[in-house]
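Next up is one chain by itself, shown in structure tokens, the form predicted on its own.
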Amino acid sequence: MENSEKTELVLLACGSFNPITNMHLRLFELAKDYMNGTGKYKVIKGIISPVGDAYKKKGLISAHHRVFMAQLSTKNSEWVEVDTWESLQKEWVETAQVLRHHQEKLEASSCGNEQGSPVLERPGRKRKWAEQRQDFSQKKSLEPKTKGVPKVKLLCGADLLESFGVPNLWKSEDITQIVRDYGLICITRAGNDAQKFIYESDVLWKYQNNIHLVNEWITNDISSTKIRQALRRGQSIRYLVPDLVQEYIEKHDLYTSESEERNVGVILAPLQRNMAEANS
């Protein structure tokens, strides 16, 4: 009875994952512990959604490699998985749209489960009972199922929260939709200004109850940028990324001075799109 009163959550992390690190994986564990600890939620799944190549970020290697490394890193996880939908899109997809895609997918799955399998007709009274059950099933499917459907929330670091303030990087309506309709689980560090940033933003302040700040007390400064830098310098990255990811990077010689120059001089996709819309 206690579990039935909890809201089931799916944690969605969007980003470059260039490459995925142990810190990316750690975010999921921190968020799960915190949300389950509130007594109001039950985290049932984590989703890693690598951005597509059309994002045009400097040094961004092929989505094929980034997705494969993410899959290797979650090989032994019982609840975190990798989704390829965003990475396979030809155009860059807004985070709000990725959230919407996964929420709609959960709703469609929930409707399918509640409707059950097709009812086989049988002669006599059994057939009549089957027809009645089918009628009931159809009526039930028209009822809203939102209450029982797991909720998708965006999992992020404090840097994403602060990026909301970068001009033209986010559309204001997307920020509103993310914090109002889905919510954020933001992993912060001691001395971080995430709370201050929320206070200074009218939109974030308005929906602050849907923003969960989780303190990361065991400091971990691993970042994809630092991993790539170490690789360019021929330094070890062992224990910073999963072993299978390290082996894959070395096998394919993924991060070099040449790869870091990819998309140099190219305007980031969201900036390009949002500035074009602002000027139209």
Second form
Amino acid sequence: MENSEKTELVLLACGSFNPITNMHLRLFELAKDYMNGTGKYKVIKGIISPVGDAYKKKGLISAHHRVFMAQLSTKNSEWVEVDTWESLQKEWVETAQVLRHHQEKLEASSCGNEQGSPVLERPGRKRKWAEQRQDFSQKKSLEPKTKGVPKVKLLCGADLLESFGVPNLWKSEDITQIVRDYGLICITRAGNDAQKFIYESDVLWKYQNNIHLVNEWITNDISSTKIRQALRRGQSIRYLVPDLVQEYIEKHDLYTSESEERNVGVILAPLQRNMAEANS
Amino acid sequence: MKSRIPVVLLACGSFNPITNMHLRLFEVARDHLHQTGMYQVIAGIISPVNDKYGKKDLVAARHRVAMARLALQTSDWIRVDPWESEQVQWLETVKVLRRQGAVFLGRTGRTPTPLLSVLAPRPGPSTWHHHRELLRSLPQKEGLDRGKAHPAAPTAVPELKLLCGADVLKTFQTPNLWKDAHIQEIVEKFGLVCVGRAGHDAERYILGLPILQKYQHNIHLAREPVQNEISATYIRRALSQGQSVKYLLPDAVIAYIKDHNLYTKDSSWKDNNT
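Can I have the other form now, the form predicted together with the partner chain, not the form predicted on its own?
Time for the whole complex; same chain goes first.
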């Protein structure tokens, strides 16, 4: 079989998804085409993991809305799904830990032990679907030529990569762990400074083989910030987010000037935690 | 309350295939015109170009019309008009505007359209069907704007405006592409709504051409707040390379493209030879 020597990949995207946009969904499509195109990998699944409310970002609306919108927008995807584990944690969880959680979950399920990791998901349609998928990959793992347990990689835009340089936002050991133990797939605009950024960082440079830069040839600037701004101004967001998401936002009037005031003056959870640790 | 001028937006182009960016043009233009406080957009029309236009890689009009229809299934104010694509030859944009103006808005005397005879169902040539289809949306005009609708003067004659990307303004300066008389008619009798990125040179193009400058009150520049360059060319290339185009155009259109095997390497090869 052609797929036999390929490493199976699960792409994990962490973020606010406040709200999810077509741009977020495109990241998955671009990454999958790119990684499959290398001939070395086979992307088997994408996971959207919305951040928990404890992240305390300005304008961040309740996780259950953000999770639900992400679920609505992946309804018609055959390979991307939403995972609620991160969003259900009381405290904010470091991205490195979310990666670890998902890698351990994959390892547990490939041992045939579905209960191996703490599954906090509410039972639902997606869940059942994910189990079917796991059965499928288990069957595949019995074939002689597969390369073991699928690997989780962090999927991100160039902004996340560059946020590695923001003081106190990331613990340096977490950055090391992410690029050394898991790997990054970073979608960048043609002509973006991602390469320069990697070159200028010792740790990113050291593990650059584990950082995949994927060029996006068309400018796609659909940020959640702009979506919220358009909504506050009464402008249309149609065709920038999936129709179901647009309807859900309008029905529940999710983004208003009041919602934008949430967490104003509150320090972002990672900054709080990392500054406290630095001072202790 | 001051009543607003009803507006119909017409977009001409290849729509080969229709993408989310084409659909965004309508949304952004409508928001912009409503923002002025002067206009109430009551309908949008997509008019795919005739096959005789002869552009490279242009798939058959029946496919382009079908894809646009699928994309607009969920829109309550934009629809497709196949009339241009059904003509025996390619038509200049201004002729499509004249036709739409005559049929839909009754603004010229050339094709008088008695309203009742048009609304009464009758078997007949496709032009009659066409008239009925165009008029069908008229009674729906209220509530189109998700509850934000403003009353349009009941007796006001709608204005038909050509909707385009700001790049079209630039093409007005390309020698021999447009007839001067046509440019004049478009901006004098109808009007333009151009959607461009912030910082686009739209103003410069207008100032660069005296005729556009003269009628600039009839040229509306709408800013797309979100940069988004989903060109149909990019879509076709991605499709021929077997790459995903999901979330760049509606799922129903992608399914149609797959079902009919459009924009594959083979299909563009075939088109090039004919």
